[in-house]
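Heads up, the chain below is alone and in the form predicted on its own; it's given as structure tokens.
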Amino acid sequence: MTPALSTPTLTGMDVITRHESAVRSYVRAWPIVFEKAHGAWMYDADGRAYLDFFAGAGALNYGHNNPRLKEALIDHLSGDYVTHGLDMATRTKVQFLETLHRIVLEPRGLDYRVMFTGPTGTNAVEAALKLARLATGRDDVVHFSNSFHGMSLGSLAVTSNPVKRAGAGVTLTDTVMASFDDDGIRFLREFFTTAEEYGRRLPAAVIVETVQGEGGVNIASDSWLRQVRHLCTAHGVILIVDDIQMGCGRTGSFFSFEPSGIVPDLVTLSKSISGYGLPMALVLLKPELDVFTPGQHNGTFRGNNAAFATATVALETYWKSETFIQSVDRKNSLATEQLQEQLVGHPDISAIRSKGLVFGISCTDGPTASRIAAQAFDTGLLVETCGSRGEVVKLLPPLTITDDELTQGLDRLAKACILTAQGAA
């Protein structure tokens, strides 16, 4: 009798390889099993640590399991409160709306009414979009160079990279582009004036990030964001402020624009609003823009009840006071200084950009980068790579790092930078 073959036992890397779609991309820059994380750390099935500066691109500014925030999990699940629920009426959905309002909203001054989307910044975008659409009755969307706002197709439209937009495949339409700059500005009083003069059709809006993550960590200056927002409301087009990565505190403010003291007539919000990473993304709108009929926009999982619960203690718990910002401030400070002193004269460094806790290392081009990303794995750092060129390692750690973790992260990161250039030469 022949004896049975035996199947090899396939590690968990063979298993994605065989079974996951060839579009994954962030396991191929970091090829190991993750199995644990808390805080700042990612732990491997083998035990080893790595600090990470990426948190979930973004959507987990407050770490990894944070505890506060786990525990309003388990109690939502445990007292068999609803989980899913559309956009139907829930004490959880309640209890987030009326925290943001009073925590978040009404302190700043801010009259916006909150639309729950799909689960997904995109999903947000989306929204946004047929909102300025059906408002105006108008096409067109402006949107700038290295932008970045999601991968379905309205969002698409008004993303500026090109291998991005090639994954369409169909063209995309009823956007046009403004250079992210003074450039930029100049086109839209160009644009605009001129299409009332010649009786033209103004853009329903203009979408802008403040700080563009993907594209860079391009920022605009507050006087740059008060010239788009004039121009905006001198000629009645709506102004979309893509939060998406950047609010929930990342740059040193709950909103990303408050600095500038603008106001935008809408706000897409996703990533880390829920606060632990969990699916849930909103457009906050003005009250004259709560134009959509009943269901007109709509998705099965717009009630995330569970997020709505850990959403509703991350704004108790960080929100209630200025405490938690200046913790982000001061943490800026203590990073961008540790930063100029280890990299600027580095060969391979050409520019450091930070507000609050997103830093964008500029290196010579994208290869370079994505080396010292490399590099930084094998030290035990997770970071990305950004920019039209892949040519920005950019830094996102959660804003709850310690100092300690925080320099350690940096230490890191310039021993990656260092190990670079020594194998360049």
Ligand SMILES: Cc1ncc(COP(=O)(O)O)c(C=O)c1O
Contents of the next structure:
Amino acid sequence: MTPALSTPTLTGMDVITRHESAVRSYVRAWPIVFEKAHGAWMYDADGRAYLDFFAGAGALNYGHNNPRLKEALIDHLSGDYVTHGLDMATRTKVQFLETLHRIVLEPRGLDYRVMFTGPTGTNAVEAALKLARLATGRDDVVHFSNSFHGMSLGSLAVTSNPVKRAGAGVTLTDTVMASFDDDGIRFLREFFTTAEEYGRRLPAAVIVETVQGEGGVNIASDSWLRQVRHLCTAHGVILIVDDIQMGCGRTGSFFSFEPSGIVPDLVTLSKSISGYGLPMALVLLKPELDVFTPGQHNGTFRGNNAAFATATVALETYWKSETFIQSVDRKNSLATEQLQEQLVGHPDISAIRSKGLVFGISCTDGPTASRIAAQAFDTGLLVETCGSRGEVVKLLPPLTITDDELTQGLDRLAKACILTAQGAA
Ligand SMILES: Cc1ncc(COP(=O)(O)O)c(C=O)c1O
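The form predicted together with the named molecule, contrasted with the form predicted on its own above:
Following is the full complex, with the preceding chain placed first.
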């Protein structure tokens, strides 16, 4: 049974503000105590329902408490299968690896080995950066403007946001930033082709998000990605695709890079790979980059077996046929049509970007986007803002959302935009 809050005079939010560190963030945007969640919905203690177009920042592609995955988790626990096992071989891990290979990697012709890292995205990014540096013997990693790769020091060094970087408290080194556009391609070409002539070392790697989630839903074109791949291949630079937020179907294919036809050397996955919102992260690596000696990179929570159990069932349930991913495509069309109808021409909105089920509503400025997100919360919709100035309202509904819920959520967003404009007038 859930224990009652112990201090009768304090509300749940009072407890948070009194005891939790000032670094807390989402709770400031949504200052209520959530109690339950199911599918695309979250509920507060009074039973008020919120449509969740945030989906655990991309960790809940299959919705909250997905019944199929919940059953897998309950079976795992009630069967006394191993829960914690570092990187020991367990039945559940064997099942996950076999399923990932059979359902995801083999059909796509991808010859990757799997490295389990500590269970958060930033652990996978750290491992990928270390692998690239070890394999090449070089130091620098190129990242792009508006990139986001996590908050530990290595990942932060390839993250562009100056506020986040400033939080490091130390100098972040051995990285180079290129712009996330055609100038970036020109820069890479110049850098790679003249490195030797100017006595500079090539970088170890380029790390890229095909769609920048935190950076503002900025979408790299397939041809842009192919040019990056081509330059890296031509100069022996390792290409890392960080698919932590955009992988597992978010952009309309299991891996976000699939439509471009590129094959990255290293791929990071986390967030929705467990399917149930349980911590899990991994790096996919080409066999020739499998260069860590045993235990050279490790972590106590690499073997989150409960997450392996839900991840296996997520792959079996949603990825054995094309039906699920076709539904993502169809919902993109449905939502795009509605967004065009309701928001194009709105004075606060300058652009709408989308791929699969990630949408970026670019507003005139950050404060306007924040007001729209706050108004959306009042109308019962959870959305966050992103972008270098917080000027983009980001929509990440669960991929399993029904058409009706999607339409309802977008109606709430349109209402929030109208109310925001009226409030400002
Ligand atoms: C592209 C990308 N990489 C890395 C991370 C870091 O993941 P985590 O917060 O689990 O460390 C995130 C988190 O939002 C992300 O979007």
